[in-house]
Each structure stands twice: as C-alpha cells, then as structure tokens.
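Just the one chain here, laid out as structure tokens, in the form predicted alone.
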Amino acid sequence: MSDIAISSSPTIPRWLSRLKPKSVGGAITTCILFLGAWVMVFPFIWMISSSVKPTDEVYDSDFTIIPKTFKGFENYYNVMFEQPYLMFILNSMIVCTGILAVQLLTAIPAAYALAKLKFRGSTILFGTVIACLTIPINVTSIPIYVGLVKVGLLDTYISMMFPFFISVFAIFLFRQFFKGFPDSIIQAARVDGFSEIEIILRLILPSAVPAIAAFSVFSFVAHWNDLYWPLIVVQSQDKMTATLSIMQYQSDFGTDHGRIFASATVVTMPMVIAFLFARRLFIRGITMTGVKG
C-alpha cells in the first residue's frame, strides 16, 4: 500500500523544488524596481523621440518610438541657433548661481546656531522653520510680485532671484548634518579662542562638503526647471530663463510640440550631465543628513 501511494502522489518539476522563497521574492522585487524605473524613464525617451518628429507626429494615434519622418536636426538647429539659446543659458546660470550662494551664505550660519548653540526660543524657532516647510511660493508670489513693482525690479536678476534667498529647506538639511558633529571638537576650538565664525569657516564647512553638494543639486535643479516665478516677472527675451524659452514655440497660431520637445532636451541635458558628475557626493550628502534629535 505504501508504495502505491508514494508513486500515486504528484511528481514535482526539478525546477520549481530549486525555486527558494527568497529567489522568488527577489524576482519580485527585481519587477517592481523595473516597472518603476521603466515609468520614471518612458518620459524621457518619449520626449527625446518626440523631439525629432514633426508636429503632426508627436501626438499620432499610431505612436512610434522611432519617428516615421526625421525632423531632428531641423528642430535642434531652430532651438539652439535661431533663437538666443546661448543667453537663456547665461540666464539660468547667473538666477540658479545667485540663489544658491545666497541661500548657502545665510542658511549654513542659521543651522550651526540651531544645532550648537544654545540660547532662549531655540526649539521654537526650530518649529518655525519646520512649519515654512509647508508654505509654497504660490501663497507669497502675490505681495512679492506687488512689492517688486513697487521698487521697480520687475524683469531683473533680482526680481527672479529674491523670493528664494532664504531657504527653510536648506536650513532643515544642515541643522540635521550639523548635529552629528562632535561638540568636543567645536569646545576644544573655542578653548583655542576660535570664535563661531571661524568655527563654521575653518571646521564646520569642510565636513560639510556632501550635505552643501546634496543640497546644492537640489536647489540647482529646482531653480533651472522653474517655470512658475519668471513667468510671472520676467518681461522681455534679454532675460528669459532657459525653462522660460520653451514657451517661444506656443502660440496663437499652434504649437510646434517636436521643437517644444527639441528645446525641452537640451534644457535638461545640463542638468542630468551635472547630476551625472555630482551623484557621489549628492547620494552621500542625503544618507549623512538623516533626521537627529
């Protein structure tokens, strides 16, 4: 009886009794981070295909990644050599450059008093900073905007640059990185009659070079893809933004989406070849700034 049951029982593939739990749940996980990065990418690759498309191609119900009549070196010439591209990079270069040296000029001194030292109100200005966090811009653009017209800076470097000098999420970042140096370094220093400025110069600033690297492609990223704020106070070519540009090829007469899409790729190829370039630091800076109490 025993062994017609033994050999009545279902036989199992070889293969499925090598499957182990855990190649089963990494296989898993393999699909899950690929069909992720697949849709963290799809725009990109259609955005570049739809870039050497002609108009009528881009939003075609029959949609190819390969384009079925090449227009891309018509569409690249007229972004980068018909219209003043050169100047809406120097732009973008000179408002991203100025917000983020104003913004690392006021936030680094603000975050090593938050985290070191001690003084009355401390914690609540601490939750007040916490609190600006959830403060957008569009709620603040307004009196800013008339403040600006007021003193007649409108279409200016200022003008694009001045609602972002000030940056509570800059101050959030370093306050964490700051807490996790050793106060007996900065004792030691004071004994030596260093005072707080030279602390922060000559101490606090070179351990902090993946924290500034990690907040500076923040702050990089966010001010060359804003469209919303020059937008609203930029009145003239001379001082359009590179993001700024893309809005040249729509009109009232139609849009010209592959030449959009053609601008659209050279404006965010700076940014991936500096992220390329910049990811060790940027990836050290967010794993050393975690949350401290």
Contents of the next structure:
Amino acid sequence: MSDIAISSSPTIPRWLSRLKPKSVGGAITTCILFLGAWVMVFPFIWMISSSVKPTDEVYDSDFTIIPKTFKGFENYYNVMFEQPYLMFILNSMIVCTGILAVQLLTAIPAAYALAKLKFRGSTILFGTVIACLTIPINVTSIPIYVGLVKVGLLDTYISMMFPFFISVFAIFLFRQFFKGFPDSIIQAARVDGFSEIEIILRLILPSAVPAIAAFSVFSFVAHWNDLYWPLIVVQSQDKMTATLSIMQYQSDFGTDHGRIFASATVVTMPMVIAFLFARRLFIRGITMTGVKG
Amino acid sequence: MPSGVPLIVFLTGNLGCKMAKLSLKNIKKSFGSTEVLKNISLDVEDGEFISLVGQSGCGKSTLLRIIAGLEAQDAGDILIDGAPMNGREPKDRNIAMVFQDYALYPHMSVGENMSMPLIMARLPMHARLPGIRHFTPAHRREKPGIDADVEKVAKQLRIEHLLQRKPAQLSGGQRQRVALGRALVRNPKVFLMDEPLSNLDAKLRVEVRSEITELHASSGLTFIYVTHDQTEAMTMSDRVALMQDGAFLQVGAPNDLYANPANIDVAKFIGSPEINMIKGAVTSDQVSIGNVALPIALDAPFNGAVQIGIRPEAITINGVPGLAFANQSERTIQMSFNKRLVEDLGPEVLIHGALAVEPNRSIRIRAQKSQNYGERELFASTSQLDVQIDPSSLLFFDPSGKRISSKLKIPTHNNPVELVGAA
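Show the other one: the form predicted together with the partner chain, since we just had the form predicted alone.
Let's see the whole complex now, leading with the same chain.
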C-alpha cells in the first residue's frame, strides 16, 4: 500500500495522495506500523470471515477471507435465536455489575484509609496489598473452588463473582488517585463535622469520578471477557455468561467452528458498540489503569 | 473589594460574642525523632488576636493543627474556657479554621460550602443522606434556618451574589472570603487561621489583612493566626508569639517585640527592612564600635565582643536635602557612612552602604522623603556621608544572641560623656 502512496502520479485521488509519506524514513515507519496494525486486526477479520463460513471451510488449506460458501445467515441465526443469546448477555451483565459494585464498595474505603489515614502499620499493609497484585487467580482458584463446593454455591451467580469481589488493583488505583486529594480539604471537613464516611461520600467520590469511571470500564471489560472462572464454576445453561456460551459449540464429538466464530462475534459486539459510544471514557480508562483489558 | 468599613457596621452585634479563653499547657510533639514542639505553653485571652509567627518548619502550623484537633499532641493539655480538649474531635471543640489554600469543597457551590458546617452540626446523620434527606422532618425544620444564617454571613462578607457559583469560578480574594464565611457561619469560639493570605497577590493581601483585623475587632472572637510574614503578625495582632525550632522565642505585643527583642533572632525576624547588625566591643564597662566609644552603660557586667543592632530608621543623615528622619534625638553618635545604593520606595528611600568603622557589614538606612526631595544629583554624587546614630535605640546582644539591656549614660559634671567623632 505504501509503495502506491510514494509514486505521486496525478491520477491518484486526493485522499490517497494525502497519505504520501514525507521521506523514505517515513515510508519505512508507515510500513512497520501497517504491519503492526495488520497483526492486531487480522484475528478480528479472521473471526468475522470465519463466522460466515461453513465449519469445514474454516480450517481449509486454501484460506480465503471471502468465504466460498456463504453460511452467515445460518450461523448467526443459530447463535442469536436457537440459543438464549439475550439471557447470556443478561447473565454477563449481572455478573459484571455485581463484581463492579462490590469492588467499588470495598476498594474505595480501603483506598481512602491507605491514602489519607495515619495508622500504625499502614505502610506494611499497603505493601501487602501491592504484593497481592502479583498472585494470579490460577493460584487461588483451587482453594476457592473447594470452598464453593463446601458451601454448596457452585453453579450460581455468586460463585462467578466471589473471587473478584476484592480488587487489589482497584485499591491500588484509587489509593494513588486519592493521594492527590488536598489534605486541607479533608481537614476542613473534619473541622466542619464530617464523619470519615461522609468525607468519602461527599468529597472524595465526586472528585474521583474519572478514576471510578476508568476502573469501571476496566473491570467490566475484564470480567465480560473472562472465560476461565465461569468455565470452572458454572455448568447449567441458564447461568452461562456470554463468553462461556461460545464453548457450547465445542464438544468431544465435534466442533462447529463457523458457529463458534459467529458466537464470538456476537459476544464481542456489545463491548465494541459500547466502545464506539464511550470511546473517550474507554481510552482514559485503559490509559489510567495502565493495563490493556 | 471596597474598604471594610461596612463590615464593622454589619458584624457588630450580629454575631453573638462567644468569647473563649484558650490555654496551652506544656504541649509536646515529635514526628519520629524530630522534636517539632518543645514544651509549648501559652494563654490566649478572650477575644485576643494572637499571631504565631516564625520561619517555615518552626512548628507553628503543627501547633495550630494540634489546637484544632487535627493532630494529637504527644504530651500536654489544651483547655478552651477551662474545659480540656485532649482527644476531642475537631468538630467538638467549637473552633473554626481557615486554610492557606482555602480548602473549599470543589464541587459544591459557595452556598453549599458555607452551609456545610451548619448542616453537620444541626442535622442528624439520616437527615444528611443524599436523596433521603429531603423527606426527613429534621431537614425540613432546620433548612430555612441554615439558609438564613448562610445568607446573613454572606451579606456581611458581601458575597451574597456568589452563592450559586462554584469555587473554581471565583477569584482568589473571593475564595478567601468564602473560606472566612464558612468558618464564621458556625459562630465558633476560637478562630484559627493558617497563613490565609499567602496565596493572595501583594495588593489584595494588604486589603484582606485590614479586613480580617476589622472582622476580629467587630466579632470579638479569639483569633489565632499563623503566618511566616512578620508584617502580617505586626500589623494585625494584639500579641505576637515568635517561634523558632518548636519553642517560643518571645511572646508579646508587636511593639514590644520590635523595641525590646529578647534575643538576636527576634530582632532580626521582626522589622522590615531587617535590623542592621554591627560588631562592638566592651572593655572595662565601655562599649565601643571601632574606636568610637558609646555613651552606654550595660545593665549586666560584660566583657568581650557584642553584637549591636541598629534599626534602619535609627540612623539619620546629615547634609542631604530632601530627606526627613523620624528619629531626631539630641544625643547622637557621629559616624561616617559609605553610600553604595539608593532604593526609591515612593514615600521613603532605603540607602544601602557600610559604616566606615566596619566596611564589610552592609547597613541600611531608611529615610522619609520630604518635599524638596528631587535634588537627587547632589545626593547621588556623594558617596561619603555623615550619619548620626541615636544611642538610646541601640540593641546589644552577647555572643550567644541573648539581649543585654542597656541605658544611656547621663553626662554629669564629673563625667561628661564625650561623643567621639567619626573615624
């Protein structure tokens, strides 16, 4: 594409000639960036292309982006209407909202305490919190699973949400954000008679809206996309999250690749649409949290 | 902002004069191994305006925060009207505090900012909850009274037209007034201020300074005012407490600190421009600067080197037309002065230079301009000037910095004091 842009023949349309690189270095840079973008975007193109193919064509040796036989209607109809697609979306919503609500409820007071209250051992406590960031869920999943079995909570919404109720990352993020809140305002509030809870509710929260919004985006996206934990704790179809529902087309007897990809496309869509509407919020969320969802 | 005359009219009698005596007894505070406050004791009378002044890090702000209850002292007692405040929450101490950065609640309007202390004091918890509060009887009962009180104070401070605005939409001076209003509205016993003027520009600072003084005069409240600016402390307060390294150097009326500093640090801190220091010597009860003997008797027997402080206005210059000097003492010490630089401050001039007896020590002389000032060329051409120093205004300090009190030697027939001419 870039070599077309380099030759400045007058027949090239204006929109294309505007892409003309300014120098050879620029052309090379454009090439590298284009390659990078291709690597990023190709899986999505592949997903969409496969979602309109019949199963046997997905892993066909002569791969084409445009399908030879168009099976899009069948695949999408099957995914959207032959299974309770809306229920899966609703389940995902319930799980993500529940997780987020409890995360905010626990993380904000904890972060306020770590950021603004002076107490013995606060540094050690904060160090411990940071250390917890290094423990992946896979380490704790077995004890949590056993625990859930013991209390008979397997295959429930709670079991899907429980391990994520306390987000160490949220505590860390909010603590850093609250640190920047002026001490004098908190002191003025104490003189004026605010209780600590009211300081959080009336003063800290309104100022922390950007951080809360950012974390909400981060948390929502992360748990929407989570496959690992729902796969472990949920079996029944009426509790399945959207991501988990993709797995239905895979069994020991055969895998319906076309439908899997159609399902994946449909499950990804809500987040993509949400992204298009709240792009700025998403970008702020991802940059502030410093982690790609 | 207009002058503060209407403030007095408005405030007199409007605020109940709820005066309070504040006592600090042996307050100590350390942060880790650093001793920030070393055994501080102080009594503040009803309706007194006292300034805690000192360089940054002297512990004045920590002391104020301890009085407010925002910080706990390690040892000692705080009494307001005889009642011990140790361990009490700030809100239960009946104090109000104004912060350096105003500390207004950023997302609340001016009106909400000012009503917050009243809402917190008069409404129970459930009547303060967002959403539910409008349905509670307590809220319905108290809200009109709160609004009326806020409006009254806003009117007094002439900010009633700003009540709907957010702090971000206000100028520095307006924010300062809102902060004052928020503190005043709860009718506190003690009014604490932590460098409230240092974020204002120089011109506004002078204006608000006089308004705070008037506010104090009219409200009759006990004011404790923390500042690093000696001018603020001198101009506003009934008493000044000068702090250094967590202890009081001297506590007294502003003029007392100026005229009778207890030690060299007080003398240097109080007064602008800074006091001139020159070296002197005492041999067998005779004080002298260089070879000039001074008609001074020290109260305590002393021998050796002394530091002599001369206020910039205690020196007068001879033979320069257009300059007037406040200090017109009959008995003077003649000295020779090398002028280096003249700063024109409008109504007065500052003349920089050095005395001939001590050419390495910079000396400043402050002189008023009189009507015929303008013959500057004459003044500019001469660098050697004859100056006179009023011996009664000299301050003596021993090498450790402690003040040595002194008096003028009265010339008698047997012992006529000779004023030796300049070197």
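Only the largest set of C-alpha atoms that superpose within 1.5 Å between the two forms is called the rigid core. Residue numbers count along the first chain shown, from 1. This structure is a prediction, so every number in the text was calculated from the model and none was measured.
Taking 2 Å as the criterion, Trp38 counts as shifted between these two forms: its C-alpha moves by at least this amount when the rigid core is aligned.
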